[in-house]
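Okay, so here's just one chain, in structure tokens, the form predicted alone.
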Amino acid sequence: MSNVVHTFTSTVPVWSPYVTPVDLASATPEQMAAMQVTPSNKGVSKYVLTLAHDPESLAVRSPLFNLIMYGKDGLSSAERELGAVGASVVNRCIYCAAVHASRFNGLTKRPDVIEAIFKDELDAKIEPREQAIFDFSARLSTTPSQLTQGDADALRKAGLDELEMLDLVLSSAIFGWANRLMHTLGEPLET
């Protein structure tokens, strides 16, 4: 039996669902289209087929999703991961922190940017841009409500337009929401 692990980490654990996810065999045409996949496709996470148990919202949150953190204008892909790296690190979610940081490292080949942020939490200190965008994600992830002018101008002053703010509203805000169902609906287990 593997370990519940505990600690943030850049590996991407085993995310054990507590709930039976759905068969992609014996899936309903509505789960199908949901999932958007072929009886071929085998690529299928147990997270997206846990989801399929409601494929109504499951139809929803995939497009938006993919919109939300793989758009092609604003923020960078690499911040929009450090957007969910920091709502994450707030929320505990040890799997998509290590999910996030991963591609944040990929796409930078930064790793001391995540390597600090997993040590000091929100202690941490980054460059001015990357500081900034993590601050604000925790802050949001945190206490959305005590979000100020300050906070929007703080952003600003590190050179986010406005284009890019929403974006980092948009990638913060939906993984506070994918840390409550990934938390809720399984673990991450040691590989």
The other form holds:
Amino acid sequence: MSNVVHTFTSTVPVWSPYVTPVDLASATPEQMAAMQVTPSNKGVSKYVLTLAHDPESLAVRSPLFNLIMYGKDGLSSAERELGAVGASVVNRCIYCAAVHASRFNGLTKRPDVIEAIFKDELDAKIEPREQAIFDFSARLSTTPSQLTQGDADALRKAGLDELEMLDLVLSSAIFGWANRLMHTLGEPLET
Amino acid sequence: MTSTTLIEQLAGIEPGSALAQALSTRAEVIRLSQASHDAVIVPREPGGLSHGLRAALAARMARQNADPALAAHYEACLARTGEVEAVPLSEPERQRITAILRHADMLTLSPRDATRADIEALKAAGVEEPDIVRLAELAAFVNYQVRVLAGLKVLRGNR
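Requested next: the structure of the form predicted together with the partner chain (the form predicted alone having been shown above).
Below is the entire complex, every chain and molecule, led by the chain shown above.
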């Protein structure tokens, strides 16, 4: 049995569910549709098979997630990934943090940002614009009602426009969702 | 319900503002958020989590996040289900509901502390595996929605 990963890493672990995933061979047509299984796409992760227990949610969450994280214009892809990492650090979702840290690194080729975040977590010191993005995401993820005008002002001061700020709210918030699935329904194992 | 989505109703965005414009650029995100709301609050197949229980849990999660307007919305959803009468529960059902409630609180307030033991406790209390996933989706959605609304609130005032 592989060891559980308890510390932040940009090496993506293997996710192992605590509940029995849906068996692909006996999945209902609705579950197959929600998992987007087609004759040419039969590779389905354990995570998706687990979420297929609730096909109505999965069917709408997948396009929503993709639109928020990979949509065109607005906040850059790397900065959306940074929003995802901020939420995942607060919620201690090791798996989500690893996936989105590695995407951030792939997009920016600047591993120092993630190294600083994984070392000092919410106290990390990074470049001003990235600092504003990371801090906002962390504060929205911790106690949303305590978010203030000052947090939004910091984003504007760092040069974010209205659409970029909205995209940051969305990419941080969707990880309030993703972390609550990934981190509570299973665990990350060493590869 | 009107044709505007819940997020638009509760966010109170000034028409014609830069934020209103940004939101219209993201109209599909808002539409899919509404569809997600319907999938967790009034699903066609609720499993072991009735529409009334879902609305009651969502209202509690909104209150725990200090969002009274959102809590009022879910209380209205609960009232519409008609499941508001107190009914005596059998002992196994009381244990199942108690475990669901405890887990919902953890999902909202301290998800970082989640472990395998939390899921084992649900199973031991008779919560079926599909319902464990349904409960996680419900809590995860409401906590997403709370954050979208809280974010919009501070962006709205940021002119």
